[in-house]
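So this first bit is one chain, no partners, the form predicted on its own, shown in structure tokens.
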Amino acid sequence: MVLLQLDPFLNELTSMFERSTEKGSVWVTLKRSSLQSKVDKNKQKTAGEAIEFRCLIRATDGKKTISTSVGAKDHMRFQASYATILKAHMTSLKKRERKEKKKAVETDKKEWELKKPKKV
């Protein structure tokens, strides 16, 4: 896994989306992280220092995995760029096929009424 800066990460994420347009998927995960070991965190807690948490973002297309770390200062700029990339590449999604519930329920009712014996 390669830890990239913000702009190279966004560029590589764009190319991942473009490669997977016809076939494939891209998985993006976000996780809160301090990028420190547990020992270092415990030392900071006992010393009373505040731990700066960052957002660890990973993306993979099954073949290549990239990641970046976003701090509190850069998260608004990153979020805007990430949203733009997602909006641009949502065109290759397939429309979900749904069965209409209302029609299915009505046909079931009609079939049931035909089978039901009539009272005189």
Second form
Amino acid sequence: MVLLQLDPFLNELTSMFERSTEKGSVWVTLKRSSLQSKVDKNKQKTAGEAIEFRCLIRATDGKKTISTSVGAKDHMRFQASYATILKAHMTSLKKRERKEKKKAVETDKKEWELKKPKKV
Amino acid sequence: MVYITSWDEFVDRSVQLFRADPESTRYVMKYRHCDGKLVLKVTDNREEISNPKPHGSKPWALANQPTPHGYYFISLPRFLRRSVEADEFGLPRIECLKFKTDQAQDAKKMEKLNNVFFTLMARGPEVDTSEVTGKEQTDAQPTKKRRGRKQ
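Output the form predicted in complex with the partner chain next; the form predicted on its own has already been displayed.
Let's see the whole complex now, leading with the same chain.
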């Protein structure tokens, strides 16, 4: 696994999305992590030091795995660009179909109106 | 695996799950373009409880059943029951939450949840996330309507 800087990570994530349009999936995992081994963490704990946590972000397309991490200072910037990438690539999801629903309601009404006089 | 159908329930319980164990909880998004499917998962890795079928034996098959509360009751064999933590309703806690969708509007909702998790994970589980979720609504500017003649 490669730990990347924020911008290279976002670039690589973009190309992952582009490569998996015809087949395959993309996974993105968020996890809170100190990026240290358990031994180091325990040492710091016993020494009474505060452990610094960051948000670890991992992405994979099943073949390649990349990762990066954001801290309290830079997560705002990262989450904005991440959202833009998602918005640009999640284009195969269905949009809400308002017009069809309206039409369906109208046809129902018409049917109801047609039926009513017959009954009376 | 049980999918939660209500988005609000999924968000509430995900955050709850994270706050209960910040260091071992992960939030996974899976997007499959060719099928137009999006799956979100939040788990703290104690999946043996939410998916109690280690040997594929039959008694487990009756497990996850929806209850009137919208919570999922898991019936486990008696010898395993003590290992299951109970939630505030006295029902066993599920440690793996999943949400599945093919709707673009849910992707927008997911953006907010992403922001919540970025904030919680980068800053800490104590941080109030209401500012993150509330911000999006004020950002939306009303579109100008132009009616009638220009003066």
